[in-house]
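One chain follows as structure tokens, the form predicted alone.
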Amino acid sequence: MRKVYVAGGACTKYIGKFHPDFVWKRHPDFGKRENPDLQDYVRDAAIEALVDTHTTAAQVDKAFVGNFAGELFDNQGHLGASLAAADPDLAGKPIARLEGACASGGLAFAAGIDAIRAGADVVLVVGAEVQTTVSARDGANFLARAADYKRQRPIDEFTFPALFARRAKALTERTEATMEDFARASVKAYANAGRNPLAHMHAHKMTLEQASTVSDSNPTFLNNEELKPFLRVSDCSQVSDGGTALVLCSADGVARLGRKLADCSEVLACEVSTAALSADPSPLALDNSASAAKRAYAKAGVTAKEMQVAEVHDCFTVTEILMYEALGFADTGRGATLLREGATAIDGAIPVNTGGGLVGFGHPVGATGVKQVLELHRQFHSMCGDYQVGGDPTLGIAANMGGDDRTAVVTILRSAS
């Protein structure tokens, strides 16, 4: 099997409401300028990634775009053709869009890997999403398409927050996890984002008291009375706009770009697992993500204990804790203890979501799975600035999840140096 390398990439700022660069009704530039649209993010991320890796568009053999709901949020589909417009030399290339809810970026990355293994030498992978064009309620309705819409939409007008509040309820009732543990995850995310200039919540602080307390600024907002107490605003990922892109190469492709393998990261495994949309998962576990992780560890020939840094899908704070268990960092029911002990902090034994994760960095849905891989690559090559992990990490894992653990993409990466 041909080896696959991440040569580098680029990430736009992830922005949305309350970010200083985001134009909204209270922004001083409201009415004077507009926020970037979806095609802007696709183009900008792609061009910046090509520049970062000293790649010309003519050198790209294939490209893939990860996006979930461009037609709904931005009235724009056909994003392969949109990417082709980013540079004249991309015209005529085979480019396709991949969709798998919040795992759309991960699927685009997996498709890029398959293309390299099938004979391509240089592949461009882009993930992008715009979600700030509609109200929170309309956006929640759009995002509910990632659930079994007819069956699950009635649970609450905020369908996905309710589905994960159900998980939080189950954990607090049947394991050692508490609502304060979920608050700790939020505090960690905001603290890491504060070190990351690209993060949506870079300029915002979150204390344990703020995250733990239900207030006007941190309400429980569900209509479902049974689930309402188990999710606060601080437990949620950000409604963000943004884009991220990667350049993947074969060994020949690395040479073609004039790069050194030592500047790259090698993909040891990338496993995709899909569960039935019509089935309700156990609220106590991310079994589909665990299945993908088990296969990835086996293919890579490594174990969870060897991981030195991780990027996990934290669409809600409870999801991060469940991901610790799905990836084998903690035993079943013990994920909250790992967080409580500080093991997943930047200076912990297994740093998780060092740039802020979805809660702090932001969650432009189609970009997340691409960004996670780029974050690992940057950690390996000491490119993370104030949130750089110590000890020169060389081995890490990314877990990107779509829907209520219905699509999972788990990638294991190591420095090629």
Second form
Number of protein chains: 2
Amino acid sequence: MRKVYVAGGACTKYIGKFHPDFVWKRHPDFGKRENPDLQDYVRDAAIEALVDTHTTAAQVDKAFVGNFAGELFDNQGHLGASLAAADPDLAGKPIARLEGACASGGLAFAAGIDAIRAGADVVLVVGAEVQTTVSARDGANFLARAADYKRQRPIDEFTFPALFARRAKALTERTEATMEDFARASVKAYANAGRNPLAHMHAHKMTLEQASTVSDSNPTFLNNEELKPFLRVSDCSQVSDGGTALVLCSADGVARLGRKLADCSEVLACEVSTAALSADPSPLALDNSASAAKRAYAKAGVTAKEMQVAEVHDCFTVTEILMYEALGFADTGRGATLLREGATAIDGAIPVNTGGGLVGFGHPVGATGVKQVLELHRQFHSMCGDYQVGGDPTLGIAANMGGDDRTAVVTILRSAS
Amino acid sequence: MRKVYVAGGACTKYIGKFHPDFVWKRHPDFGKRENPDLQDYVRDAAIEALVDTHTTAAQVDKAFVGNFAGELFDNQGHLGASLAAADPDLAGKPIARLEGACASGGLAFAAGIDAIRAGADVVLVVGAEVQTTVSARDGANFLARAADYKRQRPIDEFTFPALFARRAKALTERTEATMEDFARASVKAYANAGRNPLAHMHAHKMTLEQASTVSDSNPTFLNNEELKPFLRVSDCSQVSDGGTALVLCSADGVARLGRKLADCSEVLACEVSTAALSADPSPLALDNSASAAKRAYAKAGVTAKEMQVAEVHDCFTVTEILMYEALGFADTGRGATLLREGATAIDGAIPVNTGGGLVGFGHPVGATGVKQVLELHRQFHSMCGDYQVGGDPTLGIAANMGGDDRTAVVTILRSAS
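Okay, that one was the form predicted alone. Can I see the form predicted together with another copy of the chain too?
Now the complete complex, all chains and molecules, led by this one.
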């Protein structure tokens, strides 16, 4: 099996509502300029990743784009051909778009790994999404295409928030987790984002009191009265626009680019597990993600205890706590305690979502799985500035999830230095 | 490089307007049953392909789904998780959905090849699309997401028909091709479909007079007056629902399934070429498809003259003629002559689209690239019934195309017997 390396990558700012760069009706640039569109993010992330890794477009053997719903949010599909437009030398390359709901980026990364194992030496992986073009209500309907639409759309106008409120309700009723614990996850996310200049919520503060209290600025919003109390706006990931890209290489590819292995990260495992869209998972666990993680640990020959940094899919705060358990950082039902004890803070034993995660950094859907891997790579190579983890981490894990734990992509990465 | 084999596959009926199974307001079953939805086609094609190849779901290592626009036509994305629901033993497998406009199926097939070269032994590739849920007008808008939407959508309400009418106009003005030649392509497609019980247009007749004449039953329909005369309904591929699936194997996989190599087909080459969405190609050639074909011939070590059967992407009749040239069956500007001489008929020197192609068999977008490969495999193994080519063909080529020649997937297949 050929080894696969992350040579580097790049990430655009993630922006949307509350971000100072985001143009909306009260922005001074309103009417003067438009926000970047999906094709802009595909191009910008790709070009920046090539620059970051000193790669010319001609050196790329294959490329993949992760995107969930460009056809809906920006009337644009066929993003492989969009990426081919990013540089004249990308034209003619084999490029494909991958979709697996919020795991679209993870699937693009996994396709890149297959391509290298199949013989390619240099692979460009781009993830991008634009979501701010429609109202939150319309966006929630678009995102519901990641669920079993006919069956699950009637649950609530905000389908996915309701599916995860169901989990939050179950956890508070049947484990030690409380709504305050979910608020703690939010506070950590915003605090980390405050150290990350690329984060959507970089300039936005969140105190434990704010996140714990239902208020005009932090309302509950579900229509389903039974589920409504279990999800506040502060528990949700952001509706963001953005793009992230990685350059993956074989050992020969690293040499072709004139890079040093010491500046790269090695993919020890990348396991994809897909659960049936027609099935309702237990609300108390992310069993499909746990299954992917178990396989990834086995393939990499490492254990959860050895992880030094992690990126997990916190589409909602409850998801982060369940991810701690799925990845083996905490026993079943004990995820909230791990968070409460501070173990997952930047200076904790296993820092999680150091750049702010989906709640703080933002969640341009197709970009997220790509960004998670880039974040681990950056932590290994001391590139995280104000949110750099101490102790020179060299081993980490990323868990990207699509739908209600229906597609899981778990990656274990090690510094090649 | 590991060898990749097609072990077999299956195809649902392709149905839509004019097909007797298709439920619409004048159908006797109207109000009693609904047409199958996208998830039905994904499941049915997958299960039938497993049955055809005596493969259990547990034996599948990885799977891929090709689909263009499920989010739009059927409110359903995340089709990897949909496929995982097709059989309890598919749950937990790595599955991803690939999109590249009308080449989505070809890209899913290409991903399957990478997966086998990367180490998988048994890979399931499914292509499916449902398009009959909306009006032709709304459908044309959905399909325009395969173009550079902001720039090209204003061309015509029927964006893609207009883009290919532009090619038909250029050909009739600057080469020997005539509107009657395009009609001949249509007549061939319907005639072949008449021999194919799975074809959308199986029961529909088309004479040269009907296809050549603009009439109430064969109108022109573009709004753009300059382009309007160059495209009739008979020149268009069908708006179809359907699914097709293949089982791909390594040599070890063929043995694992207890299959004989002699019943399989070997993939000699599968080349993907992606052109920039922002560029306008020459109307007189499919340069991107030609580039993919050139690379495929070189990798396979064969020439155009050796091809015994072909499947080409005839989204419109003019595309078929241009494909003859792109694949090297005819010199530049001479594709129409090849057709006129009957060389591409079932009993011709190089039979093309023997089951009816996109115009006759139908064009459930994401299924098409998968179906093309299955058709070659079936021709090699004498499985084509009334449209079986004589002379026991053993070598063929398939060309699947997305957008206006923006993504091309060219596959060269040889009987392994």
